[in-house]
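The form predicted alone is given below as one chain in structure tokens.
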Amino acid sequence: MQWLRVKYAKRGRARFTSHRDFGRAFERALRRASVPMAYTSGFSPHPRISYPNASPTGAASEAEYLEIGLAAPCDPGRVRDALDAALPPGLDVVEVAVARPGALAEQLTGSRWRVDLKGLSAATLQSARDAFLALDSVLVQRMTKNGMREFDARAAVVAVDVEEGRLIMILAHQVPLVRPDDVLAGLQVASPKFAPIDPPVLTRLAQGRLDLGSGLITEPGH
């Protein structure tokens, strides 16, 4: 069996999509593109597709990735191109490439974020950024499947530099996961203040191995 690496951008509109959406999506796109998918075994075999750490339903990215498990070997560049065309605007096939081995998941250890902010100065998103880094922690609370949880925002931030209407991050992966949301839910916290009167349109630029030290993100296999 092959494993090939597949990563994706979702784009415009396609960033409403949510992760069952595109997980049906994609299925399609495999059976459109003639994919030789591999299946699970059982009563109710599944194509073998493995997702590790999804943007959540509104982000827009260009860096998601999955992987597919094939029962025959193919060309990527071909299984790229032909997912490409097979799947709806918005959902783009960015590259395909043969697996390394080691669990994807353990690959993708931070992300760097857009999140435009309409409305707001680089003065004010300053001087809240300013106050969120000065504290050791900030608690937040996110509605989850299981309930109302809450978690310290401030631990998974390695950076957040600031430019006009928007903020640029990098978030280390943890568990739980902090997202760009729940940075802003804490950035409220730390500066009454800040309080953006348009919804944020949240952008994830980069994913992968994420440096501590420096902030770089190296994309898995490179």
The other form holds:
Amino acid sequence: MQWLRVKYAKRGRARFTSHRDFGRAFERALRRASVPMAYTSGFSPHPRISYPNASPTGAASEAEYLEIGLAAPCDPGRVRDALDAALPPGLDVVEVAVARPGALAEQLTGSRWRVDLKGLSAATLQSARDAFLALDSVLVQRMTKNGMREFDARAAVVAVDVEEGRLIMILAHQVPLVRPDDVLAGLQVASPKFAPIDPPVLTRLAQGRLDLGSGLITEPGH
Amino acid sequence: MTTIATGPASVFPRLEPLLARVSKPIQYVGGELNSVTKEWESVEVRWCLSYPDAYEVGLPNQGIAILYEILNEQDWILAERTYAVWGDMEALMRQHGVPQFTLDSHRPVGEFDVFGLSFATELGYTNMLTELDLAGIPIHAADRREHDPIVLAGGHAAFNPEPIADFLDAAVLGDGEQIALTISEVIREWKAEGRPGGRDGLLLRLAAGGGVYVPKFYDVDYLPDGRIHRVAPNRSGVPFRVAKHTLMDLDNWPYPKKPLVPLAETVHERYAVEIFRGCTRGCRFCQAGMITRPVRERSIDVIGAMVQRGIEATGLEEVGLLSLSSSDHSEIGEITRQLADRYEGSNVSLSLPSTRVDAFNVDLANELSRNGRRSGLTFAPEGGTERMRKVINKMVTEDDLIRTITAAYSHGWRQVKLYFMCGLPTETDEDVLAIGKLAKRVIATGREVSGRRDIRCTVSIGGFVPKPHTPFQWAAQCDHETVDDRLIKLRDAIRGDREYGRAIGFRYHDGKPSIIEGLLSRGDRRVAAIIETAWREGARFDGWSEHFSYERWAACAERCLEGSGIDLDWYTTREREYAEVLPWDHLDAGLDREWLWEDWQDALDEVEVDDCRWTPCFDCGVCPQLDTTIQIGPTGRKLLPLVSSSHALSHADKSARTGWG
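Let's see the other form, the form predicted in complex with its partner chain, since the form predicted alone is already up.
Below, the chain from earlier opens the complete complex, with every other chain and molecule after it.
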């Protein structure tokens, strides 16, 4: 079986696609593109696809990854073109390459996020960011499938840079996973005056192996 | 997101901040595969189409899918879609002043020429009011302004649009394919001439053709006892009766060719091909079977081509061969065998959703599940006793049923689902309790022929609602207390059975929603006030049991009808006389009123009527009235061989070249 690594983006309106929605759309695109998928055996065979680390619904992304298992070897460039054409606008295939051995999840240990916060000045953001980073741990809550959960949002944060109306965050992937919206909740805990007016727009800019010292992210295959 | 250079601005920038705050935001963003966007100024006529329910229910609707393609294929017409928004979104839209929008280009619904709604069920009426109100379109047709869209209803419920007559500008009966284009042409001409006569000028042109019903051009008078005295045109140039539309030659209209494929999850995730339209089985409860006559088959080769292209255009894996009684297609054996051959070994699965009690159907199902799992088969005997089945003209004997399920269980099927109705005319407790006995015999037979204990039978029961344009249009609807009482007796009889109780599943709903459906189905123009009041008091999504409130509807009916001498029971549980003018008598479904009455009398006498496809004509009136005839095969043609239109991606395995092989 040939495994291909697919890098894709969720742009524009497609950011509202949930992970389940994406899975269905992607499987249909594989069929429309006539990608010779390998199927699992058993009563209800499904195509071999591994989704290691999906972004939350509502978040845009320039760097999502998954791997597909093929029944027959294919040229990655042609698979990229065919899949991209078969997916709806906004779900864009960026790159397809032959997967390297080893679990994809192990090559995805951190992400760089852009968080757009319309109407907030750099000064407001800077003081919230400073207050947050000054703390050793910041407990936040999030509703999960298993009810309300409380966890530390501080330890996963490697760096936060401030720009006008936006933050750039580098987050380590931990268990439980700390998302940029958890960090925003943490900023509010650390700095009660920090209160976004419009819902923030999250965009994952990069994902890969995170160097905790430098904050550099090396994408899979690079 | 593409920006629209001209025409009304997209509401998306205002909508986007709200999306983070609602459930399932994907249902509001559009951009589905195969959706169409056009420049506003590049066309002459603009339609907004709606199936007034949640996106997940509305998107797969076949009627909207067909019209969307047919209209958008014309370069001078644009068609976009809108659906009912959930309560969380409705509240935010009201708070932020965001109007009802289309999904294709997020344009305000109020800007279109026509707002066309398709009603498969009357329970969508309150959602229509929400959509109109959010769009800024006055809910009463009488209050609409020159620039408001023409609000047009279609679909099966539009065969009696009287309860929503106050909210509609027009309604169309029957198949929409051709009339939607005709209406577009009338609008184009009227606009090009400088809109002579304004809004009424256009409505008069539409009504004059005889194929569009404009309620405001008809007056309804009532007798002192509340019955209708007369329905008559109130101006010259409009017909006394409005006729339904019948599309002949389905092969020339192979739609939908490439239906929308949503990102969101919907109730049906399949490519559906209508293999024929109409049904002459003559089941007396079935409005669809009566109003879609005559039978018109699609040819085997066209079906084959549609399936292949549909799969390619959508990437869907499931294909449904739809119709009112799919195994009745004159070439169904060949269709299923050849399709099963073509897709054997692929992941494409085929299904025949609507099945009669007939052992032949088990053969078809076996064919379609050659290498799949044989999990469940569904049959619809509808009535528990042979007497009951004679009343409803469901010509199935108990032996037929046992033969059918014997075939199913002995071919490896483990579960059989049986559909019945409760509350049918002349029904007694015995008729309903017989359903339990039948189910026990089904299990006993199944255990015997399969030699296994793990077989199951699910009994699913719906409440009967008398519908316009059927022989039961005169019948008294059974009250909900009686229906509930019978269902509880049946439930207890099944559950209390030591030998078979655990092998029989029992699914039913209480009888109250059927009463409101009955009110909306056979109501007249006076029911509009009840619908409006219920809506103002919060009625939304009435087809969803978690949103439906019988108490609210009953209270609104009582208040609105106070002092009128009529009430909810008058509309529902009252039997009508032959001479009574029914609210839909001026709307012509092609059925001869005399024939319907005779069939109603035959029902009471427990006399069955055969299917006219295989026996002489029974003079229901449709064919001469519409100058049509039944169109059935066999044609003897074959499915076209499968040709791959996809390029092969694989450079190693030639067998992958067919794409599906």
